[in-house]
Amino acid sequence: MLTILVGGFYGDEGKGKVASYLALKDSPKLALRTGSVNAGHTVTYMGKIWKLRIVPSSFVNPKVELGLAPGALTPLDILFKELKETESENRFCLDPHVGIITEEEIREEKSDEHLMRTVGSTGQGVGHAESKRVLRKLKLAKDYEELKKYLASIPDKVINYIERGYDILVEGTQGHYLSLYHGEYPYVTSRNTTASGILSEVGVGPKYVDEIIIVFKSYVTRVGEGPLEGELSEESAQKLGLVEYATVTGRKRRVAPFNIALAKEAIKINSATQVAITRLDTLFKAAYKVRDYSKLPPEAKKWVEDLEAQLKVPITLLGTGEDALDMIDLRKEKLGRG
């Protein structure tokens, strides 16, 4: 079975706590991180956090082999550094395709005022690797001797496990509305960041694909520039507990209630089969650490129940706290599994 997350908003939804919860619980052969460093994962567990800008957000289970599909973007220090954090290395494998950024498109983009000023990028040379990608210009994993090590055919290696009945995870970045083709242009990422670009990023057709997993925050956050309905004032986010940094810039982000329209239209694109909520517990503080549904609050019940009824798909996760553990799986009573 392959599985996709995808963020529904703009990003920031939780989708590295959501991955290590699966990770765990449903031991997939294989994890697929696609994206680049520009979007950032927190994954926390058993105590301890990590902060990942491009290792897949499985490692948490040492059974899980881990992947960087072909569509993504790194740069090698950043790489090097993760496998060590996550103590990965012995099971982690790349594409020869996957795009290697180097000082050179970092500083690029620094210096590239529309996309630093106007746009607000994060300075990752993201957008530019991905141009010189387009151009012809790139190196790839597979002109770097240091990673002949780790270089399989992800395409490859997902028919053949699918084939063979196991299950693989693929872990999208940032969300819905950030793609360059659905978001709100020009204030939107260097890459289509929906299911079907996430998989077009893995290399693989969406007949191999059972389930599309959107993930949603209980609230909407944005870094940086662009439009956000319904924005909250730094004092309002503040009084409601809602105040959070971005993983990679640590930029504040600004904050707006759940967008039902907006949710309801990312759902649609992507084609999800099931929804993730994630902080569930910021909204009701009694259910924090919550791992039992009959053990929510009535009000927090009925806010999921609700909303359920107005997207018209399953809401199968909800994260009620920090730790990957501390999620309500509802997959067995409303899908017959998990």
Given for the second form:
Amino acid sequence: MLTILVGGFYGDEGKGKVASYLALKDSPKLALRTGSVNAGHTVTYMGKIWKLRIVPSSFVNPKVELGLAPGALTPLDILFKELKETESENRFCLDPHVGIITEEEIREEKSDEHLMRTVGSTGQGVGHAESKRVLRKLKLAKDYEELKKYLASIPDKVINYIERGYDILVEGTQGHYLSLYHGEYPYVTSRNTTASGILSEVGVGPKYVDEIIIVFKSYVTRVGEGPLEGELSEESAQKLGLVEYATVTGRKRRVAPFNIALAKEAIKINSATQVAITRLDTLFKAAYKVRDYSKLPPEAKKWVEDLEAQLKVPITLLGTGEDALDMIDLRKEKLGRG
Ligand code: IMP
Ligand code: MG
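Could you switch over to the form predicted together with inosinic acid, since the one displayed so far is the form predicted alone?
Once more the chain from above appears, this time first in line as the rest of the complex follows.
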């Protein structure tokens, strides 16, 4: 079974948390990361916190093989640092076509006024590297001696594992409204962040996909420039306990209430089959670390049920705390499996 995890708003919905939960719970054979190091995914497990920018969040389960999809991009230093931190070097592979970001692209991006000022880029060199890839000037993983021992064709591996009946989890990055094609251009990232874009970065055909889990946080955040409907003042956000800082840049995230219209549109375009909601405990304090639906406070249940009635897609996962396992899992009840 091939599952794609995709963000439904502006990134930072908690894909790292959901991916780490699914890795521990379902133990897929292979977990893949797409995208690049502009996206920070946070994993908390057994009292430890990892802020990952390229290694798949599924590393928390040592049985899971990890890979980088051909459409991904990474600088070598961040990759090696994270492989060490996550002790996953011996179960990691990357596709020969993964793009390699160098100091040059980082420098170019940091001095690119349009990207840094108007768009509010994270300045990680991703856009500049991606543009060099398009111009066929970028070096890829296959060009680097130090990566030779990790190289493996990801599409071949994926198809081979699917044919043998194994599960694969693809961890997308950012969110629907940051998509280069479907987001709020020019206030977007340098790639298509939707399910179809994530799949094209992996490189297998759409018929291989079984599930698309779209992740929403219980409120909306955005870093960088661009529209944010219903944006709360810093004071209101503070009062409601909705203050967050970006994983990669440390910038304060802008905040707005959950946006049903945006969620519906994202569900439609991503053809989501399941919805995961993270940080339910931020809206309903009494939901903190609850792992059993029946133990949720009634107002939290009502919020989830009203939302599901509007979204018309089963809400199968509810995040209730920072730990990977702080999750209410309704897949058995709602889908008859999981
Ligand atoms: P870039 O992709 O670093 O050039 O950033 C372009 C826009 O996307 C900026 O508004 C960033 O703040 C935003 N962005 C890129 N990656 C992420 C992410 O992982 N989470 C949230 N926002 C992101
Ligand atoms: Mg993030």
